[in-house]
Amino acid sequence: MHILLEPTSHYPIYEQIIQQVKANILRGVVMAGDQVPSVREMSAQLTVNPNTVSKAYKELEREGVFVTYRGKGTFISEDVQELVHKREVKLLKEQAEQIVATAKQVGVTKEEMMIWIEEMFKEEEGEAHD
């Protein structure tokens, strides 16, 4: 599992770990049933305090992304793909609601927003083909 932390980010390290784990799952870098590094191994790999990694792992386990088997280790949950996808879509909808509310407040029309979204999708599609 590849995790890159951004020390200058305004997000705490443990939240960056959580988001990067989920991104690795969505991209298929790690799959359901894969074993994840121990807290000690991950903290050494990332050069962060083990308590920080432990906090991220506990949150991922609480969310059902990780499952820990006593004496065997921590693994990616079997239904993780659907679970992470649903959570990310829910978060995306919440963000879209905030954007639409702000757009209305500042006088941006639905048509303008749609044009921006179309342009952004085209840019992303163009980058994917490069």
Contents of the next structure:
There are 4 protein chains.
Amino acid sequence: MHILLEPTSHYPIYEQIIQQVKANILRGVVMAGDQVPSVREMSAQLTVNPNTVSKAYKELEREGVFVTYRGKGTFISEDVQELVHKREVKLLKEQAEQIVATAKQVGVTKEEMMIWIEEMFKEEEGEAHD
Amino acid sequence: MHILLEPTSHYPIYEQIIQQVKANILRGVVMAGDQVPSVREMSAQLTVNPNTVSKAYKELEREGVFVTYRGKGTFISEDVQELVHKREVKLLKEQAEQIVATAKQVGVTKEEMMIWIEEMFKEEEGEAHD
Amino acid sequence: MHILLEPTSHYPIYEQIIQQVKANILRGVVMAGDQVPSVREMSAQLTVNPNTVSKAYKELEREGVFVTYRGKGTFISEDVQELVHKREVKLLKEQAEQIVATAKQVGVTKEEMMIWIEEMFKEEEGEAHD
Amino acid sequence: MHILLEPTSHYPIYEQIIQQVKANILRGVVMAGDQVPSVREMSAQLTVNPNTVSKAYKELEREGVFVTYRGKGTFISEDVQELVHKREVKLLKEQAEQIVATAKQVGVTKEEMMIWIEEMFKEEEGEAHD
DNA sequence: GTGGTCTAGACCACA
DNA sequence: GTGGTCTAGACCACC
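Condition change, the form predicted on its own to the form predicted together with a further copy of the same chain:
Once more the chain from above appears, this time first in line as the rest of the complex follows.
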């Protein structure tokens, strides 16, 4: 699993971890049933406070993405891919709603926005599978 | 000028004020050269602390949206509409970029997204946001 | 007399008036014994509050630049040119001291500074008699 | 880091802090990457309100001199020495321009000014500003 | 009247 | 522990 943090970002680190974990799941880097690094390992790897990793893990467990078996470790839930996918799509839609609302306010037309989207999808085609 | 605060929002009050002021400018509620309510008036109107309003006003001045004349008050800058418009469009594009990036990651296709956007633009057509 | 104000400047307006009056004296636009516009005239001309002009005039009188004859008006003092000149030179020296102090701190050498000054004197040779 | 406040100065405290921090950087007292005292520490050390220190710190962050890591503290940015140096030299030049402009207005010649500068550089050679 | 600065003290999220 | 936000209330210079 590949977690990339931006320490200077004003987004909380635990949020960045959550997002990156989900991204790893969506990209198939980790699969349902896989064991994830322990809090200690992860905190060592990222050189962040264990409490911060713990907070991220707890949130992921609360969301049903992780399951913890006492004494054995933390694992990716079953069906997690679909779960995460649905949630992300839902989130995406909400963000799109917001953008459209702003676009209307700012005076950007549907047509303009369509062209942007079109181009943006092209631009990114070959990029960053990271 | 109409400022609507959402006390439950996690965005700081001064940020909400900044955004609402910009929205008012974009909607043409206030124009270049107009005097804006004094810090005290606004703070009374919103029932928030004058310092909070002051913080928002200073940030708006730093951004070039407001100009203040010592002892006279605070005014909307000239050319502000264009300025704010450009910035907002730029911001919008960045957000759209992000969404498209996420969409690709999540597996939402361009076609799906286009349909969303189409619908969202329709939905909002007749609505009244205060 | 030619007074140019920058209303958006964060320097107080009364200070700007004082400086501009002195500049006019140094440039010989007004001479010892000349009558200066009344507070009302000046405030009308500059479209600023009469109190502001009054404050500037009082300060100039306190400094010995203006003399007021009750009922007759306000006049430029005798020997004012020399007076203002001396003070300005003194002020200039103080500012130069500060700059040199900063230069040393920042690591700008005497030689560098000499070259700047040289060039700056040239640059401005033909400019802005305003 | 050594911050010296002059309570009688007309410059706001937060400005003095900003200037002193930059001076410390230029003198090499603090280096890129160093952690700076926390807002609370500094406010205790200077016996000023934490908000005042916070204001200075935020401005320094906005200028790119400081970076803050959430919950960890505030640090000197990388490349800060060069950054600050360049800005200070730029500022110095602007001030020198102003002085030369005034000098011309007041009738101080290039030669006179050169002599001043020469002397001022000597004067300060052996001095100790804290 | 205006905005600018500062203090004292509080609560919060984050690491 | 850290910084971020907010309130309440004060004093100041300026117009």
